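Just the one chain here, the form predicted alone, laid out as structure tokens.
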Amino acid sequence: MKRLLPLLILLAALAPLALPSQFLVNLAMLTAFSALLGQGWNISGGFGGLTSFGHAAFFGIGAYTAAILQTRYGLNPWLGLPAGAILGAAVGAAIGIAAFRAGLRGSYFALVTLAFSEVFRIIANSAEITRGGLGILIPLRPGLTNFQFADRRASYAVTLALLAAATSVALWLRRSRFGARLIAVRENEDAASALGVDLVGTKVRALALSGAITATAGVLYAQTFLYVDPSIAFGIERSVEMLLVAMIGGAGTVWGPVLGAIVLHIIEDTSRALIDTPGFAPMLYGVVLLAIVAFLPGGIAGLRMHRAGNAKRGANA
């Protein structure tokens, strides 16, 4: 089943790009965007165990990058996505580097991220490049070479192609020397210093590559929805869903988010069929994540591994 599994997942994101139905490819693309968001999380917060709460900062520094290079500049939209994932790169270096060179870890380093992203949404709101609380609007131009699709399946299979690449550095990060060092740091960051590990460099590394991810997402929805604005860019709703995926899913597992993106938009969906109100899904979030911490703290794909892990140790019974 283990081998099975991401081929099964493999088929099922396939599998939209031949419907007719815009709405269920618009699903299907929200919610690999979603696993996507939870893959960026999920390479500090899940392998490093650096759990953030404003990683919603390197989204909105890709989408801002995008729709300001676009709008502004006049450069090609491609541009973007090289171009915020630097950004993301550096700023989630800077933040790690003054973090981490002050020994913040846990809660603390949780709600540095947090300020650090309420201190980008603020610059937003006021800055003239930025246009303050009007926000970007990208001008509409359907065509390849503007990264804007009139069909959403093509988006939806750009959606699934940077959704693929940040699996396979889960992947790698899984099999590699450096993925070994920074779960060593996860699990006793005492027991991984007294082995030579560099904690610092190890986890600023990974906050960098995360931030990355989480940037090149955003260009995505910026060139996608066609328009950024502070709350959308830095507000805490967007960090809260990437923790979520990720926990959900199981946080520090390859195809844990994409579990974790495929569940929250079954509840979230099915939820708002049946009550319509404002506010309600920033509730139901809150009452999922403490769920998952009280029942399933290692999510869906865990639950999966605990169960292997009975197993076994009845057949050496």
Second form
Amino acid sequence: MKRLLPLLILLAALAPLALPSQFLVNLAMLTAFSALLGQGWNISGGFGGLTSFGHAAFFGIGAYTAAILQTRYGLNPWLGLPAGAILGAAVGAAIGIAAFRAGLRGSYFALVTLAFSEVFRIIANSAEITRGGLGILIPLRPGLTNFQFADRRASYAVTLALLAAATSVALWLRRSRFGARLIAVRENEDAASALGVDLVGTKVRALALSGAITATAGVLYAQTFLYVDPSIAFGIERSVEMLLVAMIGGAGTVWGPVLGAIVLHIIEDTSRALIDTPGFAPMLYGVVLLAIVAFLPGGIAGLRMHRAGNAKRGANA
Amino acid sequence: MPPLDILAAALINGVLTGGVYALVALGLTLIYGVLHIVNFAHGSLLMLAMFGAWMLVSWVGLDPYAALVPLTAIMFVLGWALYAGVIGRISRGEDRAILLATLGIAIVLDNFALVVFTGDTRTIETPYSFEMIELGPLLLSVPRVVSFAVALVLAALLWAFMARTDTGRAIRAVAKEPDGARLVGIRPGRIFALSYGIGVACLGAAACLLLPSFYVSPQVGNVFVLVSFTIVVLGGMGSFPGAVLGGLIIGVTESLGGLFLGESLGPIGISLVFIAVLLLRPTGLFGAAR
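In place of the form predicted alone, output the structure of the form predicted together with its partner chain.
Full complex below, order starting with the chain above.
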């Protein structure tokens, strides 16, 4: 079973490509996109325990980088991906250096990230280069070289590729020395520091890595929906979405964000089918978050580990 | 540089709004000081209270200042119930769990309001909405002056309650030394729910004071959550005089930001103050060293 699992995941991920319905492929793409956002948050928020309320800062940097580079400077849209990732990493490192040097952690870190994303939103809302509140419309020119796809299956394939890359980073964190240091910092800063772990450096690197991944999600958003404005890019709703996906699925686990995204989209689509009022589905997300915090702090992925843990304990007894 | 009288008007308007902000921040700082929790739902609870005030005024027909009394009581009960029923049970005393629980409450409240009231922006009209007092060359809006005065009176009452009554002393005792308080017969669980209730009750009063000169929509909580945290952090988490002074400073910052930077860039002042205080002086103006 354990050996078959990666194969099953691969089959499930590729199955939508064979679907004839653009609607269902679109659904799969949106789910994979949420999972990518959640995985970006998970790198620092889950593995590093750095609860951020302002990850939209990185998302928006990526989205605006992609939009500005091609509409203003006429660069090839594919260049948005590396450019967005580099800028996202730089912003992550800068926020991290400022916040962690000042010794901010826990709730204070969450609030300061929110304030940073607000600063970006307000700047985007008034600066000329971002076209203020009007936002930036990317001209429709479908084609592989333009990183725009008329067929949703192609969009899904690109989203899936980025999600696979982000999930490999999570897998690498589980196995690498850096990941071990990061988790040690999350579990006990004093103990980690006593063992010689560089606290600020480790956390800054985690936030930069997370910023890079989240920014690529922003680039992907711009190329898929071809429109960016200050609240789409930097709104608090975006930050909350990433946190929800990771927390519901299981923060600090490799597959948590994927599970979280699937669950969130199932909730969204079934609730929309039942009661189609704006706000109803997000209200349920809040209820689910409360339930997760109360009963399943490890998220849905934690449930499985919990059972496995119980089984082991049972075997030892 | 704008003319002097416009500058003076902006300053005074900032101070007047700041008085009501101070009341919002007093609730937040009380909750932090006693329960040591960061109440991320504060802005959303204020939004809910503002809808409550809007309903009492436009459906029941109360004057907004008369609505203050029942709404403060309603918000107290809501706050008590929210702590006793949800936050206290969920949190298990973990910082992250409490933060996420209050975030969850904020998400539920914001979207509940969106379902019930739709996304429209609402205001109220009173006979005195546009009345002005002349003060030399300055014109001051009557509702703002009244709200400022009422906010300061309520802040003074809250301070007297904390300083002079047995319940107030019990709250301060629990804030300083929960285990010691338990030994002398105080039940911390009750004090926590009571403090959360009082902190939320402040929002009921603030909502009635804000509504005559402000608007309400389901998103308004997002605006206030950063404003109130900025005030509390600036004044020093848990400090009463800090919350009042911080409220006035942030009111003026907002007003001058709007004047000098314009409507779209103006709000950046508050976020920048917040970041600067957290990075450079996290204890705030009046906070004890950590």
